[in-house]
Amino acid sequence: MRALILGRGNMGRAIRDALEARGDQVVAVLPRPGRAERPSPETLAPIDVTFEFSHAASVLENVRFALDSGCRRMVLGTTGWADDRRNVADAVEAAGATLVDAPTYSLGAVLFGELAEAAAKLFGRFETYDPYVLEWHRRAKADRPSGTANAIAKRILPYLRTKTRARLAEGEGAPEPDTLEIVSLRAGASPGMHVVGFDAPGESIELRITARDRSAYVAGALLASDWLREDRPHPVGIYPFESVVRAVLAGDGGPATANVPPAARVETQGGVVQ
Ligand SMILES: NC(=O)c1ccc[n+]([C@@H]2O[C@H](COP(=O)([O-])OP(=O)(O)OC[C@H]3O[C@@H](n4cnc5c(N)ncnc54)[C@H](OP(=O)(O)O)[C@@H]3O)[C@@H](O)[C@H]2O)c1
């Protein structure tokens, strides 16, 4: 495969190393738009897959750059570009391209979400099991709870018979019985740990995922690129990584379907999130 990498930061370099280690050809690893080192896109063709891991401010320009090179398959990992989503989708659809997008390409995190939902469907039926979500990240992390903790809470809440809402644990005293508590620990250098637990008087059950380093994201990004390159053409548009994982699990290679979690109310610092 001939790959183009847009963004030469930590992720761009790690993806380059992983691609080269398995024998793929990395045509270029490019810095942000406007930098002198950027060649014109046509000179890079043909490109089988573009990996976009840069900065929200560069996503739209990078997607257009990849399309101008003739590339029609993209793995996009940059976070925080929601404001440009409509323009990116229009560009992708107009060009007849397929793009996989995810705030995390951790396969473990996606499968963990499936496990958490399955556990909620079982334990959530019984009032004796009191559920909770716990996460631990480095002290300097900007947000709390983490986006992943919010997503997990949203996903399991519909299956928890005794809970009507989820919120960040804060203040004094016991939480309301109908509240799913999300506990956020901020200390040290942890790259990310999430727990979904169910506590009953006589026993406790926990699912836990602990991130170690960015190699998990790199592996998932490569999985997405392999899915994009399957013989069967994938539909035009933007697909979440979850749908790629589901297609792989189903064994049919696709087409992927949008992953739409059940609606639920999650409260965080400063109010309701979604
Ligand atoms: N989806 C996932 O699994 C996943 C995993 C990890 C990270 N991420 C996301 O991927 C993105 C890149 O992460 P990273 O760890 O590689 O970041 P990083 O080490 O800070 O590198 C950022 C790269 O983006 C480029 N860039 C483009 N426009 C920029 C701008 N306006 N301001 C600053 N930098 C700009 C930088 O270009 P120059 O080389 O020209 O400075 C640099 O190459 C981030 O959005 C991060 O949140 C996603």
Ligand SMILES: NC(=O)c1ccc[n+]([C@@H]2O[C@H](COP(=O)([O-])OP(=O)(O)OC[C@H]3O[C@@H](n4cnc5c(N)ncnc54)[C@H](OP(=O)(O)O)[C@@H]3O)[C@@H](O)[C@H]2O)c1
The other form holds:
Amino acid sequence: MRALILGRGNMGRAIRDALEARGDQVVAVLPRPGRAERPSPETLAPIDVTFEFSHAASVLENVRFALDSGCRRMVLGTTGWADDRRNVADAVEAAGATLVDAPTYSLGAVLFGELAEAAAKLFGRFETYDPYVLEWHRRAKADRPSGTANAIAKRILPYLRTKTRARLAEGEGAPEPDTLEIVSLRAGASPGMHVVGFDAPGESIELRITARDRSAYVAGALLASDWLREDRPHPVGIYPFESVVRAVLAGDGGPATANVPPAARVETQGGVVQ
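Now the other one: the form predicted on its own, given that the block above is the form predicted in complex with this ligand.
Chain only, nothing else included.
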């Protein structure tokens, strides 16, 4: 596989090392637009898969750069780019390309989401169990709450009888009773920890996933790239990583129909996540 990596951060470097370790060719690892001079995209062709792990402000330009190189398969792991989603989708669809997108490429996190939803369907029916979401990442992580925490909150909210919205915990005073609290901690060097809990007067239940390093995220990104390269029809446009995982679980490798609950309202510092 000939791969292009857009983003020289921790994930970009980790993906580069993993690709080279298994014998794939990394054509280039490029910084964000404006950080350094870039080659013309057509000089990098052919590109089998582009990995975009940079910064929210760079996503649209990076996607267009990859498409200009002739690449039609992309794995995108940057978060916080919702404002550009329509423009990115239009560019990808117009080119007949497939872009796999996810707030996290941890296979464990995707399966953790399935467990969290199942737990919400059980405990959410009883008002005595008060649900919450907690996440902890390194101090330097730019977005809060994390994309994974947002995704978990959106996924469980439709099944929580007492909650109508989710919101990042901030300010003073207790939250409204109908608010699902998302607690976001930024400290140290933690690569990622997420907790979904249900607390009652007499007992507390917690589901927890803790990343030890970035290898879990890299493995998921490579899983997505290998799925994209399979000799079978792929959906045009933006395709969620969780549906790739469902396809693998189904054993057919092809597109799986996502079982997505109704849209939920999740409020963050940046506004409402639809």
